[in-house]
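In structure tokens, the next block holds one chain alone, the form predicted alone.
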Amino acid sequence: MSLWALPRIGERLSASLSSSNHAVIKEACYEELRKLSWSGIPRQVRPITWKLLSGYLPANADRRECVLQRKRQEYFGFIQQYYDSRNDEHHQDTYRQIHIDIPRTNPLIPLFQQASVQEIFERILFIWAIRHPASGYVQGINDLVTPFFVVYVFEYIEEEVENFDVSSLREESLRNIEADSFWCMSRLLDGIQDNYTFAQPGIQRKVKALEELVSRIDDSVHLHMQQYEVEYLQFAFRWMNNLLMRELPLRCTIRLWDTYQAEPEGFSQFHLYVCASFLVLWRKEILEERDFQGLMILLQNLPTMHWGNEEVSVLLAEAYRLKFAFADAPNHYKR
């Protein structure tokens, strides 16, 4: 695929999915769907496209409604079975940490400060944690619910979501959003669970790989960080733990995840190339800082508040170039 062709694919996706027979989705030709989704998915078809790309919805269109009903019932079966145990001695520490973390999730967006939304997040995270005892709940997983929740709210509303009052939705719609968010977040985490097991070995490996990759693609930035004793783990742990969600506006995360779900191993391997591209994007600002404190303040507060699709597209294009250049080399991170 030509790199320069990537921005035009979104137009084809929109045209294909807005056609009368929704041919791409009905046939669920996943390879074609991934190619069309890489450069961004139109809002009106993003919910069903994410469900297809994540594997939550089956390829067979005739089976989809049945599968949705079954999975939604299964999730609320978990609620009935497990949720009352949240205050038991065995689970109370997990629930307490979730309860503390939820209000910190996107604190500047009113949607996430609504009590009913916070209760939904608590249920999703608690059920996931007790069904995955190898890792349990780890801080950062709370962020990973938000893109799914927002995208699946869009299935039921036309207005902007940040100030939307979810109490105006029908109860059935809200239950569907909750269950769909749980299952899609679970599928994402299945691919990166070693990020959250004891000592978080997946993150440790990815941060080390990021350091080695940056040393190859921009030696000046790498040596500058070494000179002022900045360890990659000190800033990039959060980039891996939260998939850059703390570094980007939510609208940019959703756009980024269009591509992550279109990429094979998008949330694990491709994310590494995105992080490398993201770091060297700030090359000028990094090289201007002349002490440890200045570098850390910069790296933990990168100015992306006004970013939109254009900036994300540039970031993804550079990550794609790095992947193409390095991914197939046997020791592609190392000199």
The other form holds:
Amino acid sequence: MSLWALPRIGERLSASLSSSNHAVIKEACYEELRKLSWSGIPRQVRPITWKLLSGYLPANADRRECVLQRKRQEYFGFIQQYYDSRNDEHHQDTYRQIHIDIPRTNPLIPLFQQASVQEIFERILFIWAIRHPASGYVQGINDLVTPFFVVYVFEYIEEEVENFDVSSLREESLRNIEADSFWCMSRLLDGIQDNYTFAQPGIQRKVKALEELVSRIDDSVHLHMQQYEVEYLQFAFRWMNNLLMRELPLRCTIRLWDTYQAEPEGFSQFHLYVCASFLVLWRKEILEERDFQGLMILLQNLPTMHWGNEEVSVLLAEAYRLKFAFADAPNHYKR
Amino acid sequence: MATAPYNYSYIFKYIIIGDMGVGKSCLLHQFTEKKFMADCPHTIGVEFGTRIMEVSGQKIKLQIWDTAGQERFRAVTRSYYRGAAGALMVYDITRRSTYNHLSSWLTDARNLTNPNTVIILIGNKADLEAQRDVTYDEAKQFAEENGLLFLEASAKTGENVEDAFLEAAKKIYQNIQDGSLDLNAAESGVQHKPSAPQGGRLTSEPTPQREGCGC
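Same protein, different state: after the form predicted alone, show the form predicted together with the partner chain.
So here's everything in the complex, that chain up top.
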């Protein structure tokens, strides 16, 4: 059930977040915040909740303002120190690639076609890339900035975000959004960095795990794919590399990430169960396809355009069930 | 959507390779959908497209793997080279660096495909004549020296896009006809007349056909 539909829980969540009421969020409150967030976070408290759940903000409300200021300064310190090096010989390939990719990020959403927004994305990605040379910038990471950016814009506006003109924001607000997005994206990537290092071992491992899991939970789907020689890597590589963002509308990704941040190891482990749940959700459509081409075209273009919170909740409930059944039972996992 | 019966005689596997941003996905999209997508999102790993075309009176189904240009995805994209009957090697006529990298793309293609794989060089973005950075003649010469087919094309206007896929298919078909391509060889990239469902090594599994085959 969604918190949107449960104003009282929303109020409790707001109350537990409010710094005036509680100087210190106790461990128990923090756990409650996680639990409440699992089923979806109301828009008005989503920015601060994401910052808390990701560990970017300390639970202690008295320290938050000071931490925020320090982290924001630190980020703009990086910009000052490193951003000019984007045209240096050893960084120019990285920068050029980011520069080419940014206009191709969310091409259908006007917000992301604004020059100042594209510059923010370039800075965030460039700084992250040169500070993480083991992976560097990998296509797909650009998508991962988007949900944070959108949610942190929400902090300053009431209206819809997709057509929002960022030039109406104060410069300081925009700088805060940029720094907060950088740090939260960095924390996310810390947990899944082996998705993006050489030969992408994290993705290879997770795709294998997905295959094993699906063979356990839905034999007919698994055998059907085998019969037509569809390999999981052929469609699920992107599911892992872009955390399903290419498969779902942005609003659904944001809702999904409420849960990923509330769930321990959400992005690195729980995502696997979500992918399995996502695949078998289409079992009817999959079983109707009678050749390789049809299956591949279907799996690359799953019809989620109309999806909203309800569909994501169903997806997550099934993923949770799978995790409960299989995560701590490695022998269940093996055939 | 379920597919129609197998109204084609061969399946040819293709790959599209080349630097990022040269327009590989746009060529594929133009070929399969007859539309130009400006700013289409970059390809992650590989993406798949398919279309049936006619070569010398034979219906041929093309299975096309569009690969990501970024180096980091090479571990994944390389596994698609094997078993390709045709390779479209694409550069951007307005960006010389993408042309300069062709020899490394060609080395990859030669090392990872079989000797019969037909490689066609495509100079994309031919509509941007004013920004041209690579001449037709030098690319033509490169192609001849390396035994490649060659065309300049535009995914935007559609110019020569059809022909790019067709020329490679004609050459593959010719190789089949003159016996230089052995259909029984592993990873020839060609499958003949699937009367059973495609995929599954064409087992004799009795899968019902959707519409009558007339027999």
